[in-house]
Amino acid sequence: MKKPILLAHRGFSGEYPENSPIAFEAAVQKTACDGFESDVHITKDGKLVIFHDATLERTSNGTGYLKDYTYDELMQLDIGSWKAPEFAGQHIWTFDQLLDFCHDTHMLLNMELKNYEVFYEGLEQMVIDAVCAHKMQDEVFVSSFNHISMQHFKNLNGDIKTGLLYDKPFLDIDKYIERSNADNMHPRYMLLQYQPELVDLYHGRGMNVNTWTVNEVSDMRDMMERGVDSIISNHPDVLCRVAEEMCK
């Protein structure tokens, strides 16, 4: 059996507060997993940073829209003591710290652009040119919910390879990708249980299958049955033992 690309959702975030420093490393040193899958924003004054929602409440002690702060007023910001006590005191990373960290320790980046809820102009170009800078085509790949954007960023470079999230079914799947020019689809795992046919449909059409997020033993081993190309998960320890089991 074909072993996917493993990687951990926002970091370790099943033990460590999503898309923290802590949370990276601690996917480093604990599991075996491939890489991350992330989140980025532009802040007021044009920065890329780390965060997943478009507002402050849930992950942090800030209140109100990403896109309002300043990065140094993002930097004073605790995006960890909500999980618990003990990670008091994490910050948000920066999209090149994050492109500087996956190089360092040979990580995958599956980079989700978040312009769904706030429409960033420009943000296509602005990572395209991160991780040109940072010369890691070959190790990053974005996807994003906003379709349109995805069309963009391919003509925009031709490089990096690009993906579909969704999480409700399409009805004609197979015309609605005809029109697109993603490498990728990243559906939610319990629509490939849902349309099973649809892992076939997309490998037929060159493109890879990258599912999210994938929590409990018995969905992993069954995407794995599958066949698809990649999983995320909250818990990449856990994800990375049933792989070893699953796919010698």
Ligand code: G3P
Second form
Amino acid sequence: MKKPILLAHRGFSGEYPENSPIAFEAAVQKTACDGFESDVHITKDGKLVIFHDATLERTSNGTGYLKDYTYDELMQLDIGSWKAPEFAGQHIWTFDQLLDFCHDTHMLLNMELKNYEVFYEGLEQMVIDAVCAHKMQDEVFVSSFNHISMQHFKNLNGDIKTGLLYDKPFLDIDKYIERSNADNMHPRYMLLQYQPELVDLYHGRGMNVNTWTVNEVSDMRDMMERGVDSIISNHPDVLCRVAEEMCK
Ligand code: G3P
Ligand code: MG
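For comparison with the form predicted on its own, kindly provide the form predicted in complex with the named molecule.
Shown next: the complete complex, the earlier chain at its head.
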């Protein structure tokens, strides 16, 4: 069985504070994953930063929308304590810092553009510029729930692979993607169980199938059996063990 690309979702987020430096470091040190999935936003003063939610409350000691704070202000936040006191002092990374880390550790990066709740103007070009400055066009692939953004991204840069994230079944998905210029599909894993024909349909169009967020062993096995190209999990340690068993 083909081994899919195994990605740590927001770093090793099952055990460490999501999208924090220690979560990325732990994924490299403690697992055999191939890379990360992570999320990017723009600060008030125009810097790209790594964070999941549009707002700060859930995973930091800040409040309100991230977009309303400068990078220096965001750097004051603790993004570790909410997970456990031992993680106090974790700080937000810039996209450049994450790219440097991926470069140094030979990790792939699926960068999710978080532009469906806040519509960050110019996010696509900023991500392209950063990836190209690091010469990581082959190591980074992007995705978004905002499919207009992915179309725009592809028109701006043909080299970096794009993907359409989705979490609900579509009517006439084959017609929907006919007009898309995306390289990959990023369905939530249960959609592939609900419509088993999708993997072949996407592969038939030359698209990779990168699925998320697969946290149960039975679902990991199922996705590997279905022949997906990449699996994203909060538990990259478990995911790698399952792949080791199944993909000899
Ligand atoms: O990219 C896969 C997954 O991260 C999409 O949803 O909310 O976890 O960013 P979310
Ligand atoms: Mg994400």
